[in-house]
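Let's start with one chain on its own, the form predicted on its own, as structure tokens.
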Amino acid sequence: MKNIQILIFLLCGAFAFNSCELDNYEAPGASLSGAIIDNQTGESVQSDIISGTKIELIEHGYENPSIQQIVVKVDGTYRDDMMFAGEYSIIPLRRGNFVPMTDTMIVNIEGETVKNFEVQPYIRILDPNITIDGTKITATFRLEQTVENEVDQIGLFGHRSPAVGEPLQLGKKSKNIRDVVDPTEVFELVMDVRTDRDFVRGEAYHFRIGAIIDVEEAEYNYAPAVRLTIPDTEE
């Protein structure tokens, strides 16, 4: 019995030693950051944070590496401060509100690495303006589409979060377009939150203009969100 106990002790010690050896890797000490940038205007491409654009990477040096993902923020920027230094392949960005990319990119991540992606957004929202009068929120804007496909729909979205958009909204005013638009045409959307219980008088909300192209797997293009306070008309 004593011999069996000694054997178990030795086996456990060997397992613990091997586990320490396997886990004795240097902690991630590099970062990758950047933005999805409009290739014409140089501005960040606004997007959704839910089901929006993701940066997908594969680290070199492994036989069956897993795909790593970094979620792009609503303002079009991204950042991951927990990266291992090394060489990575970046899978072409496809699902989003821009013309899909086709080329795989190789990036060497070391220290603070910055990588921007220049893309062609499907739609640019021009001269966006959102105002409030009582409980009525009015959005005016023009659209510039960069592909021949029809504009499917336009929308005005409201939510407490600045990440407001199609998948994150308390209220929405939309209009079907289903046509190629004239870039000089001014669109107007009016949302009245007077009887909407999700909007509380006297509190602030974020509102954002969006438009989506008629392309498979396309997401909404957006203008920056605007923060407005709904006046307390009960007083």
Contents of the next structure:
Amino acid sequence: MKNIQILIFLLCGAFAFNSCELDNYEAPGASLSGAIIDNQTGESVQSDIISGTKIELIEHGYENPSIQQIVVKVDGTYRDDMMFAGEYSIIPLRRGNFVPMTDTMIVNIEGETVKNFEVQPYIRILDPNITIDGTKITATFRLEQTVENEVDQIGLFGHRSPAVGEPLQLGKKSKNIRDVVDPTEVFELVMDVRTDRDFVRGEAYHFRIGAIIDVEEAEYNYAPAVRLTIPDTEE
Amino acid sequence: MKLYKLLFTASLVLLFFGCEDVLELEPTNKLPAEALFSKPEGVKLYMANLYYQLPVEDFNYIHRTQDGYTFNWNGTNPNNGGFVQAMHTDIAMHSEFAAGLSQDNWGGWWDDGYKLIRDVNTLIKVIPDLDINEQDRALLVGETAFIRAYAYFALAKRYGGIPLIKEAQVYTTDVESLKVPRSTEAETWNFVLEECQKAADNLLPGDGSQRRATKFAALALKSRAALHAASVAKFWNEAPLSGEAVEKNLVGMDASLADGFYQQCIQASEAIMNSGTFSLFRPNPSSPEEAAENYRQLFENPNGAPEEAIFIKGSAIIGNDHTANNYEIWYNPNQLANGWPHPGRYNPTLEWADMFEVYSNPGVSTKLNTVVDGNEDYEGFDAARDYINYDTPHDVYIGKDARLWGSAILPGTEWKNTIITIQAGFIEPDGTPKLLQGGSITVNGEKYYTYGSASASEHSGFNPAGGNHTRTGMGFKKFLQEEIDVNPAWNQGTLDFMDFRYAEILLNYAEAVVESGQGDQNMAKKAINDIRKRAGHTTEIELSIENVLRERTVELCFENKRFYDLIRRRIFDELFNVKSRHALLPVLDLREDPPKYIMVRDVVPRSDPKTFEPKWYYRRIPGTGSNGLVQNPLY
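For comparison with the form predicted on its own, would you give the structure of this protein in the form predicted in complex with its partner chain?
Below, the chain from earlier opens the complete complex, with every other chain and molecule after it.
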């Protein structure tokens, strides 16, 4: 009788210790980082957090892999520190504020992998300048477009967050252009927040200049955000 | 030890002989298909279950998905927070919570959709073999086609092109053979419309009182589905998407297909309009007041309007029978909660009220008039501005379309023999504003409260207590029953829901005519003007797309139509681009003697702006890892 019990115990033990083999994967220890870079200026391309640029990857070695996404930060850089090491395909970046890429890239991720993407942004915002006078915020800039399509709209956006942009703003001033622009033309947008209760006197906000091209699924191109404080008292 | 040997042998004996008959026995708690379908009662029973599963966007439908439910969500847990689909659009707000625009699984209907399709396909398969006469057989063919068309329409408007499973699949272990790839979006809509026509050809005429599919219910479904398909084709380029699903035409359609779909909408609508079976309920009111009451009664008792109701989903039994609803407890104003802890949740917005015409200025939306200079913005109270003084907090609404009065409880009006107090604050005699906060003041011996009365249970607006007070300045009325006191318990409402009514068919027709230039312009113009006449208008307006869309929004408001109107016409992303919704604050102005009311336009208190992402024009397909389907763009 005792023998049987021992035998049963041993059998149970054997099952208990052998069944977990498949779960013992390594934790994701590799990282992938880099930036979306303007192929002419070498600067990173500013974008939005909300429906902005995304990098889509497919990890090889599975039968039905699903697409993984990395959201690119506002300043055009990105970083994911929880990647499984291995071989990945990167789907050509196509939705964004630059001419869609066409070639699928294969990248082998191990350790700290850096991958930059050179793109041609639809619009470059030149000499951006934002000043504040009382409750009036004035933006001046020039535009250089890199494709033949028309520039659809320009805008000045304000929000507490430095990720300010067309989808994340408390106040905006936009203007329809619907035309091809001359790179020497200076645009000016003036936003007055005097009656807008979202902008509290004496507090700091971020302002950002943007322009969008008339191309399907295109997103805004931006200049870097500028932090300004709304003066306490009115003149 | 001998004993063990014996036991061992005995169990071996049992092991090899014990199962002789057990595996051959028919289970007694399950009915085999042949037995169920061999009697007409069995078929009827089965049909009742199919109707229950029908994705009707009624009182028990929410755009969110809770506990896996989108339709019939009260099946397990009736507490859906009091959300309705309209709160995700521009026409309404929830009094307490943010109705976020979308999450990937919200409003989805995939597993349940294909379950209904499998169930109806099982019945379709046996129809030719049933022992019934040919007339009953034709009716069954029509009714099952109606249910299948309804199910595929609900799937197509959410997911675009989908796998079309036209015959019952037999289970096999070879899973690969059961997988069906997605059809294109155009093929899917064509299949939906073919099924509608098949249903219409086989069913008999009838009205909504039958509470089941008729020839006209099938044509109404066709009218609605064809208009949706036509709109997607026509407006796809307003918010184009890209990716594999688009390249394979699984979502999106060429604009050239629009006219064909509009034509089908026109034909189906005309068949109903020319049938002589339907007309508008009480089409000639003598005054706007009468029109408002007529309109309200149409929804309070749809069975009293057989001339307008085309298809009614009935509800009879209170309690957990899965058809009773909770509109009475969720949406009556706070003052009438009758002990229920969470009333007042459905708040019509200022945008919605602004949309209506005034009788003196037909053909345009006229904003409610709050300031003397007429510059109606949404910037809240500004002491420097000159506000119009009103004697009551609802005088500002006088002259507005009767349907506004019939659909919303306005501040200071009577509902269920109670004056509903909705007040957002007061302006002190020295000009200090006290808005959206508790407080009182005594002026000339009279005590005034910011919210209109001392106790939170004695008013119905703007007090943040419990989220039970409207925060837009209006309460919800359209589907509430005036004669019934709130019974403070779950699933007590048995109001029937008009899924299709004649006014929608007229509006579908008018929109299809305007958008495509096909059909009869005069008949379309008459259609929208008949609806306006029923609402107390006496001046005709022209047939234009603006007029048709405004009529559609105000006539069908809160009937779960607005959301998919914004989807199919691809205006959601344009309308909801960091969009705040707005409130009209009735404020007592104590600078005047006697005090007057001023109305302040403002952003809805405690609310955040919302943005609609274009990918939400289609929902995420679940389980693409195992079902092998192409996923929709950007998921």
